[in-house]
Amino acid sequence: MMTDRRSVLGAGVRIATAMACGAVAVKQMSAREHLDGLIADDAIRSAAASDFGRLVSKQPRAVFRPASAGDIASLMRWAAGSEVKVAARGQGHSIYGRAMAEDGVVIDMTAMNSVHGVQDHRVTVDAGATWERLFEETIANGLTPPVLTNYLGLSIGGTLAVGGIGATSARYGMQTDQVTELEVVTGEGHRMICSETSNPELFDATRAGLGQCGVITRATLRLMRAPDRVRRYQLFYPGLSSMTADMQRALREERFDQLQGAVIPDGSVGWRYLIEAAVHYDDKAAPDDKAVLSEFSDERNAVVVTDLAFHKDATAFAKLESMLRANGQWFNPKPWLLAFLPASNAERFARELLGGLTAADVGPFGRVTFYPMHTRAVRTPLVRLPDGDVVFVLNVIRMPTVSDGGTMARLIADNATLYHRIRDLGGTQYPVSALPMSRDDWRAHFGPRWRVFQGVRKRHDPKNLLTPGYV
């Protein structure tokens, strides 16, 4: 029984990366605003007015379902002439309405989901494909993206628009760091190819650019050889300090291929402290568990070690998803906060946070993820991290059992308070959090990159049509 519970808790660590408003009046489309492919069906528009977070509702005027980048270019030229806001939507996993366009058009990218071949440790894939679809194609060739999201049901374009973080990011950076080329449709309806050498300014403003300069329609990504197996270790600790010290040691000594940690509500006990780490290996070179875990101060009698084929380990979150769908928790509001902290004050802030956090606000399947990562592998200019060689990921994954508007409003207000405290300490947010952001907040978030970013944005989306849920 204990092993089953720990398996669920461990899977929960890999949740990554969440107030309903009244319906808005929707302006009817005029004849001048007609474009083939626009769908004004009430049920379809209502579906596009909600997202995974279940916190924000914004009714679009229409939904557009393209089959190609050319279709999206036509839409954007029409939108520019009609001055209609547009937002691209992949799997709808935004948690605060960022992929919505109130009284505008939502682009449903799901039909653009082809994988265009794997060769020379590269793969080209449509932006509407999920990471799961891409992974199944690459693993069949013995290859894998260096960084996979913990949940593979996210779209390629969706994660590349914000960065894309995973359990191997400490070693390989963000998913945006694996991109070699993008096909983008700009706010003016121009279809452009960009890379480090071709239209590099647009390339740097599109990766983690929150969809402000263009719609990603296709990406070419680096691949690496996939390991055969994954040896996973769940290590339990009596407190935050001992867990933090061991995570820092593990990162410094590069003991693991994956390293994550969490603080988990545990009934009358209060909080449990957990490191979940993994070693990738080939069939003939299994890791020595004793050596891997040497000098750690975990509760060794509570350690859980599992060994899975790489494919099975990478897709393990599906079990937790099925359980949460079955009990209805998957569909509850998700007022999440995702952030990065400087290593110098990360533990102190985490301790302050936990002191004011209740298990009820987090929920039985929620947690505070907390772990260090190197910054040296992160090369995407718009991925904003604190200064220093090491930063800590801190995510408040709230999955409360109640869903009333008053509770959600309070938790979102708490997120705003926490975020401003994080920013005062030199931290940044991972820009998918459930909190309102003013233009000044975004200016502070992007810091010295803001001026260049806005310059590119004005050149490629001069009418400010794209992704109105953000800046």
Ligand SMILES: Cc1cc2nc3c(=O)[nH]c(=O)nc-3n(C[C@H](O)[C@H](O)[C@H](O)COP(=O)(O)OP(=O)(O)OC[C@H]3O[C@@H](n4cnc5c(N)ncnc54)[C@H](O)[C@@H]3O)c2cc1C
The other form holds:
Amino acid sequence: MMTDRRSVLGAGVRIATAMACGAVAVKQMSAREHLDGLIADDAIRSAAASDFGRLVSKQPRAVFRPASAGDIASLMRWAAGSEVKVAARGQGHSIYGRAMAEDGVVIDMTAMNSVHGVQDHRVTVDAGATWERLFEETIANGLTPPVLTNYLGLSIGGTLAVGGIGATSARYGMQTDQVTELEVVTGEGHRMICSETSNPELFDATRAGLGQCGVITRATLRLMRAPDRVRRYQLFYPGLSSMTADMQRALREERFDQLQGAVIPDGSVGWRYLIEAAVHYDDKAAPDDKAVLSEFSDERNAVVVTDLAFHKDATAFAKLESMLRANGQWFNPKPWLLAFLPASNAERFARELLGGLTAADVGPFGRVTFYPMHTRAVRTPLVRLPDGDVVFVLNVIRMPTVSDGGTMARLIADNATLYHRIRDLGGTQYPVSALPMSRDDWRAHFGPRWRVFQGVRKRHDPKNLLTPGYV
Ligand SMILES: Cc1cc2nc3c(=O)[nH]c(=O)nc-3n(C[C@H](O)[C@H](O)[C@H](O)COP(=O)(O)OP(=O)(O)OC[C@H]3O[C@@H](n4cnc5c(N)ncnc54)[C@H](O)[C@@H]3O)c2cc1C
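Structure of the form predicted in complex with the named molecule, given the form predicted on its own:
To see the whole picture, the full complex is given below, headed by that same chain.
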């Protein structure tokens, strides 16, 4: 690793670049923007050429580590002059190169991670902070974001760029629905504030806008009072139909605060069908398990009921993460497919999918997430869901134990076939899936929103420099 730290441009700009091809890049930067302070580091550049998916590699010419929105504005003005592509990177948990920029600049957002105080059920946070950091801050005030992702090690900017779904989304929508204001640096290097009333078109094109119009530098989010405890129910079923019927009933009757379901590989018998649901409550009002689970048709002698403090429940994924890190599977390729299906054909499609899926392709720690959610709370225009009051989430979380290129190419091709079938059935993808998407695919994905979205993108990033990892 080579490190060459010299004085830094007045704005505090730091560039990390590889000396190998960096000589050219460095010269260009110096000439145009008088960037004087450079860190040359092969390892940093290589890290930005990879992501959690381990399926795609695109080498940037440089990595940029801003300390402020002003730094990002300086970089974008330089990039606009030099016509260099730029992608923001939060925690790099994309699985198909979406935070990469081949021969461009990757903005490493991790240092912009301050939480700027919690007030009046609102919090303002820098976009590079993780949800975990934010959550620790809000819970200390007895508050929580209404929607938390299952895994809190994702960045605020990274999930707001795609939507951010969690186990409470049926009730509260996406994380993008909790945003009241954003600070954004556009492709032209303008620092702008947007909200429902101020620059609303930029606000609507930034939330779930795949980083195409600007880099989110700061977000103000709604909070709600955190419950004291969570009673969690794991209900097992002999088949998909009984599980689906109970999930639909649970959703209709609003029995739970969290509702998710999954089909999990079971070496000997094929698949196990599982509802994972939870009731939030305060210390003195524990739910009556019998009433909560009444008239469900699960294998009642297999039910698992746990009771945890809200904080412990929200951070529980960390245990799985440690285990997968320890056994190495965290670092294997992950050709995931994440989608939404219309309620009318979700079960039929899931059955079709499971019929063609092998336990080996899913892996012992993989699963097919499958559960219904109301759409009424999802108001972010660019979150694309099928028509209907209820849709099904269907995620093929593949964690194969092998990592050879042939298997990965086959699974990515399978994802593409499945995606086109999903689309034919009126479904959509959650845009973090591992599959190639052409411009026409994106046009189809955004459907009636495409024209307006592209209009805003052209206004704010006329040279099409931002976030090239989607095509
Ligand atoms: C283990 C695991 C669990 C997950 N669980 C969930 C879940 O429960 N719910 C859910 O919704 N998703 C989930 N995801 C998917 C995840 O939300 C997305 O992949 C998310 O984009 C990753 O966040 P990140 O900070 O790692 O983003 P990155 O991978 O760094 O970036 C993702 C995209 O956002 C863009 N971006 C990043 N920061 C900014 C910014 N500041 N401004 C503009 N654009 C930006 C990037 O350029 C890129 O296009 C999960 C992923 C993993 C790996």
